[in-house]
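What follows is one chain in structure tokens, specifically the form predicted on its own.
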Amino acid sequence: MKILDLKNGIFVLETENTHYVLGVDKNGYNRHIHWGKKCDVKDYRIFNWGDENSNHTTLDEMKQECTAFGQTMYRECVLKATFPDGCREINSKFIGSKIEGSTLTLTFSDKLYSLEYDLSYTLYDKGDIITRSITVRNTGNEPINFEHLYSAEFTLPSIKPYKFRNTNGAWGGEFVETESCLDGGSLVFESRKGISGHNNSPYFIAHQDADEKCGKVYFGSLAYSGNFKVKATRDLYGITRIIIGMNDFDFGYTLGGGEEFTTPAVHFGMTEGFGEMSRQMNRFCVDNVLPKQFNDKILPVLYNSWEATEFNVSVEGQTKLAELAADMGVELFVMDDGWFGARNNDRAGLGDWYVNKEKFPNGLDELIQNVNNLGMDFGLWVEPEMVNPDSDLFRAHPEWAYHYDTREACELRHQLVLNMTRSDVQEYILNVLDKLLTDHNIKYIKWDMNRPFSETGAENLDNPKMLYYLHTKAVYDIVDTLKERHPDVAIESCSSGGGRSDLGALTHYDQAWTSDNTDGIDRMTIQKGYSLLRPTKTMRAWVTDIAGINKPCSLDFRFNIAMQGALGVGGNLLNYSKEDLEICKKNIALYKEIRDIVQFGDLYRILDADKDEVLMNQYVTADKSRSVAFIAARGTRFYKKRLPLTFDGLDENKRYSFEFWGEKHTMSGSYLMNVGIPTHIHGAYYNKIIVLEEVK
């Protein structure tokens, strides 16, 4: 990995397999050259033309790293500003470059007025990710206003139309994948709702004629957690360009005298294939996204109370279901809502985060106790950003509502959302999260928040524009705070499901809930979605008593699912038979003995449940070492489907042992990844797990 600079303005980005190359001309302007396979880096130059006439002007065909608005460049732009006079255009002049490491940093600055920006870049060891943002810089007294300010612009190398997927799900059925050719004009994925949220995700994958071992993707992902835009445009000539960032809709950041910003980071890069570019991001994020203090730590199998007893919680109940789990082999156990303020239902008590004394009269430390006795960690439910308006605290301030006085506020799900932009409710937040904390044995905090923004006001804010980033800020802010304070304690991103996974709520927590909707046969789909682009480790995949909505799944096929992730059970086991607790306890043993293996393993997704009737996902080590296979299918039409199952990743020159249907093999690598083992397939139930060990 290396940045050269040729010394003609041009500066090449070397990962392990690819070129990104960019530059400045001779007037200026920042340049995109080059984005694709290596090349002979003598060759690299930028081309220059003039108009082709009053109506399409090289400024508007040029392809640039950062498009500011202003002159004659009229298509979507990454930097837009309102200076103190009023002008709304940025004329920019090159300022020099620096490498520092494996940073390569570009500095702009306008002509006339006090904006200086940069773009920046980083390589890494391995790999072909690149990360890139820009920082803009007021040098002067007087505030200036920006209306766009986007991390990034790509420009994709080919003139024929790409391909673009993304995700178009929604409460329940997140991540579930869509695919739209944009052959012209342009299309576009955002949330507006502050965060992230279910529907789009905050990411561009392009291509040509990919799938999962062959062609060319380009993508991107923004580390980002509030709203977010990803806008693809291809025009007469054929240049497909991307810009990725926060979103313009109700967008605006003062940036005042001597101040600077930079903003969310985009981790990029081009693969061969699908599963290429998934296997690079697992690796990466584990490396260099997640937080540090858990990001190579086995994750331990937890379970978690809501279903088994919802608000009804006690001392007692908890405790019978901590003594069912701990006999299953769980690790940790987590209570769920109900145990704080007047909390009986969803329509009081947020807000107000003491423990119930009528729940638990002798504090929470006697259920705590039962639950380290019983050789599990304890772990707590908290929905910080939201209050009820029956709570105490929003009796005592309900000021630190975002609201509008003329304006009656919406109580979705009976609560509304917090000003995280006031320095009163963050210290609040902390206080209360810190002193639970502090005053107790607690190792694990799920992290909720259930309604999307409504009554934007903000009265503390100059330019209330800004509450969107600010409080998305202030969440990784405390989150961080609270880390540091407590580096024992791991914390987990819930948003109503996963309506905040992004790789912004991933740098700052451990790991995320994926979806509130747990049925086995869903989950096929929804996993899929998250794997794409997000560490496998930090996709929480729960045991539930959700059955199979679509079509009843056995408790063995419900665990072959989950097990694809960060193992959770959270059925009611008060309803368990002794044979289901021990079918719990048989794959929670089986998951323990693989979870290294999925959880930093390299995914290879080989059959897809949607397209082929049956999932097989393949997880491999990094020395070939060991594998899972999981196959399963939701019930294959005309009864029964025999094909070979053929596997990879694995090193064609070694030699596994693994059982299958009651028999135990030994075969080549190559024979696995070429010929395959023969299976039947039949019925609504199938489902095999099969490990694969080196035979040494």
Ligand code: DGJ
The other form holds:
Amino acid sequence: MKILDLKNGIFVLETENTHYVLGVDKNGYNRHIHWGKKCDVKDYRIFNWGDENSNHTTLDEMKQECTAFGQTMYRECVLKATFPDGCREINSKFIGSKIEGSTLTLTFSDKLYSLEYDLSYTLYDKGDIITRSITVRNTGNEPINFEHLYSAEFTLPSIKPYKFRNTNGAWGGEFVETESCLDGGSLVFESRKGISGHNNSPYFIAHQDADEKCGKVYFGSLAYSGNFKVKATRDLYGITRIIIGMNDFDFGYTLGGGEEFTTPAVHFGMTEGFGEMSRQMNRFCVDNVLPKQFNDKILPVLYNSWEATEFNVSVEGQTKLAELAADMGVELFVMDDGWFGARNNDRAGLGDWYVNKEKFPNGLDELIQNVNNLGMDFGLWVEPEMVNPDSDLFRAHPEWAYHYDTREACELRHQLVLNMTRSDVQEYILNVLDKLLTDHNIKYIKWDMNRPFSETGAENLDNPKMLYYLHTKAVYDIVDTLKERHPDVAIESCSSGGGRSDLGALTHYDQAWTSDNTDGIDRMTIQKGYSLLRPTKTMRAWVTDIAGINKPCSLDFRFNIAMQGALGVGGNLLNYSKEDLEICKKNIALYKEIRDIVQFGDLYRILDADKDEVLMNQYVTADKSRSVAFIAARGTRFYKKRLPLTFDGLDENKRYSFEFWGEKHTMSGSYLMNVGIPTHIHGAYYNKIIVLEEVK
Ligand code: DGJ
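Go ahead and give the structure of the form predicted in complex with this ligand, now that the form predicted on its own is out.
Entire complex below, previous chain first.
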């Protein structure tokens, strides 16, 4: 990996397989030059065209790394600000460049006003991912008010239309993939709900005719959990540009005199095929994005009480579940909602983070001790950013929820969002969580967030439109402080399922709850969408009693699907037969043998449940010595049931042993990848797990 300063205003960011080339022209404009395969660096240059005519200006057609609104540039802009005298244009000059370690920074300033900004790019030792962000600095005394403060602008190389993959999900149906072709005009993927949300993902994936293995894929993922926007446009010449960052919807940011602000980061790259994109991003996130305490640790098998007991938790009930969970091999027992305040249903209690004395007359420690005695760690659910109007907290501090004095607050799930931009609210939440973790042997927190924002008044702020950013930052800061004070506690991000599982959340939280939909069939689609640009080991997947929406699918089938992430169990074990409990035990034991391959290996998506009717996902260790393939099908049609299972990612010269058709076999990597093993997939809910081990 290296950064080349060609000394002619052009900089080449060289990754393992790509060049990302940018520069500054003689007029001081930042310019985008190339993104893709490596070329001879001598050939990189900046072209200048004249105006086409008075309606299509050179400036408007320029390819830039960061468009600042002003002059005759009408395309979507990254930066837009109002200066203290009311001027709303930025007109920049180049100040200089700096290469420090593996980071290139280009600095620009306004020609007249006291605004400076840095475009920063960081490279890594391995792979093709680059991280970029923008830092704005107010070098004067008067405030500058930003209306656009995006993180990055990208320009794609071909003039032919690109297709954009994203997700169009919902609660219970997260990460459902979509593909839209951008011929002209614009495409927008965004959230306006205060969190990144269930609908679109804060990333872009652009390609022309790529598939899992071939074709150029350009992608970038925003590390931010608040309102985001990805906007792609295609102009009259066929140039496709993308801006990505904090949404400008209801947005503002006041940069006071002497202050600076760095936008959320974007991790981006170009690969051959979607498979390589996901593998690179997966490895990159494990090494560089996830919090350091647990990034390289195997995640434990957990049990979560939510689906079994909902709000009806008690020492006795939870202990009974814990005994069964421990017996089947669970390592972490998590008590979900219902343990605090007057929380007997979702109408009351949020905000009152003290134990419910009726349910736990001797406090939390009695249950924690029972769980620990069974050899498991204990985890707890909280929803810190929320308050029920029916709570002691709200009765004491009604002003702590976002509100306008003149408007009635819209309740969703009978709750309101706390104004996390207030220091007293931040202090309350930090103290209450810190105390819980200090007083009890808790090793895991599930941090939930179950409604979008509304009535977003924040009278404590001079510029209330900063609240979306400040709220997100406050959440990150509290999570970071808790982790600093309690480094052995893992924290999971949950938001009514997968509503806050972006790479911003995963920079602070160790894992994410994927979806409240644990149906084995739906999960095949949900987990595929998750795997595109999110790391596998963060994907919590439980086996529950939602045993198939149309027909029950077997426990083995549900385990097959849930084992493809960080396995959990969430059914009501009290209703399980002896045989069911044995099936759980057997699968958990198998998962423990292969989970390092799943959580840290390279994923090859070989067959797609939706397109191919059969799902085949294969995970391979970095040294290609071990691999596990999961095969599952909801049911096959008569002519779709015989196929050779071909593998991927193996070493063609190694030999692998595995069990199939009830017998042991040894075959070469090249045979397994090029010929495959003939398979008869038949019956409803077919599922198989094939473990390959190198034979030395
Ligand atoms: C929503 C989460 O997604 C569920 O897993 C559960 O924790 C409930 N909230 C509890 O209220």
